[in-house]
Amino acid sequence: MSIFEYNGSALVAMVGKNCFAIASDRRLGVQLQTIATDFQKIYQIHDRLFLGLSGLGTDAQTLYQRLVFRHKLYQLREERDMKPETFASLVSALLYEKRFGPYFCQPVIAGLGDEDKPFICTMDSIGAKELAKDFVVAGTASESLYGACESMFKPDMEPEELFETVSQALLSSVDRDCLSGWGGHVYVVTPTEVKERILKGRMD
């Protein structure tokens, strides 16, 4: 087993009409022993940017405090919020740093940018970005996600119909991996407003 399915996971961010959506399952495991039913895996940088962190749990959370340091000195030189271009750049670099022993993760990075133009991007372990114009998946259902997503997706969808999407593809995804699911977490950010979800799924 690879150490990146050791605690599970499941990300996926998907774009709307100015809007878009992030969403992850909520277990955190040991290879198949469940854990904890309420893993955070997604966590908001500002009003308008998003990170999703799949693979190992630790390295998660290290790379979370290290980007929220570095996003926090940013906003006392800059006196301003980070970009989604940027802040990809930055989790990139870091990324990138420690390559000969890297955190292992991978990031999916959503946020709107000017002209509230949604921007997703993912990478991997050492920083090698990924931009879509659609949709961005991450963790052991990767391969599940790509498969909803390429069926479910269409462009310029309203935010509720954002959200339907992007959970049906997340609640069908995790039911055929065993190293995710137990419910999902859903944000969906519009240049107005941010709504949190929690969705119900497959206790198993």
The other form holds:
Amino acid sequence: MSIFEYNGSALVAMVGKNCFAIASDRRLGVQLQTIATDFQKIYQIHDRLFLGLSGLGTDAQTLYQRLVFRHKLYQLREERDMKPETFASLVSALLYEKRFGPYFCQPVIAGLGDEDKPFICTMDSIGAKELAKDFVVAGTASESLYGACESMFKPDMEPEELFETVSQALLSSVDRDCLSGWGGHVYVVTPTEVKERILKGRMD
Amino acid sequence: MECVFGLVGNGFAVVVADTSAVHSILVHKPNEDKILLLDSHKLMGASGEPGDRIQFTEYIQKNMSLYQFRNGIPLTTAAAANFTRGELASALRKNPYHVNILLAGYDKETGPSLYYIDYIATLHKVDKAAFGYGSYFSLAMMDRHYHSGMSLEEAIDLVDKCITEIRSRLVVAPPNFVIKIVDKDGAREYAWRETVKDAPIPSA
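For comparison with the form predicted alone, kindly provide the form predicted in complex with the partner chain.
Next comes the full complex, and the chain you just saw is listed first.
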């Protein structure tokens, strides 16, 4: 069994009209056994930047702690928050540092950049960035997520419609994956506010 | 196989562990205490490689005492859990400890809490958790009968239900268990559940 499939996860980020949504499932498992149904996989770095980490839970937690540390130092030195593009490069660099002993994580980065332009990207476990204009996916349910997002996505969706689309894509994909699910966690971010919602899906 | 489980009740947390020290097919001793008192208001139930278990839990215990000596106040349960995770995580890619931990504690400000820390340093705050083959039975019993804010009598009743289930359904079920609780009055041993007692040492 792959180490990336040890804990189980599903992550998706989608771009809308001057907004973005980032969503994850809530399961923490150890292979076939479910340990918890409220495990956090999306972290807020600053009020316009979110990081989702799929893959091995321990590496996600370690990576998150290292990134928060680096971002806080950046804030002290630069006296401002990091731009999403810069943060993505930081994550990529941290991952490639461990090229021959990697963190078993696939990050999804979503943020609002200059002029409130939404930015999303994902990368593999050794930091190969994949920028997208529409959506990015990660985790054990990624193949289902690609299909669901491709069929449900429309450009320039308003926040409410974006929330519906992301939620439906996430829930339908995790229902086809035994290692992810037990609800959903969706953040919809506009220039003025962050809306966090919990989804109730099939609890199995 | 070692069974450790725990749950959070109304103003207390309880951790239960089996007490067999096993080496292959031989039971070295039937009354090995696997739940360490970390400080006055913390319990650490551990399962896994016996040498690592004792070494690692004592290391955490001594470091907690050191913090208290240096700073005059004890660590909170959350801080202790994060410290433990940090130690496991930094050793993970060098010389990993094969120890699964359930850390229960009581803090004046936040009340009782239980932390699940597995051997690859995945940390999660939970209401109920279990490790080992016994987890398949105890988690199922707890999923059915647990509710938040259980009284001590209800919780011990649930613990006994779990122990009965493990004894009747696990093929190499450990015969003896120790129950420890932590509440505002501190961490202490609550009871033993023994079916096999060590033979008394004959007098000369």
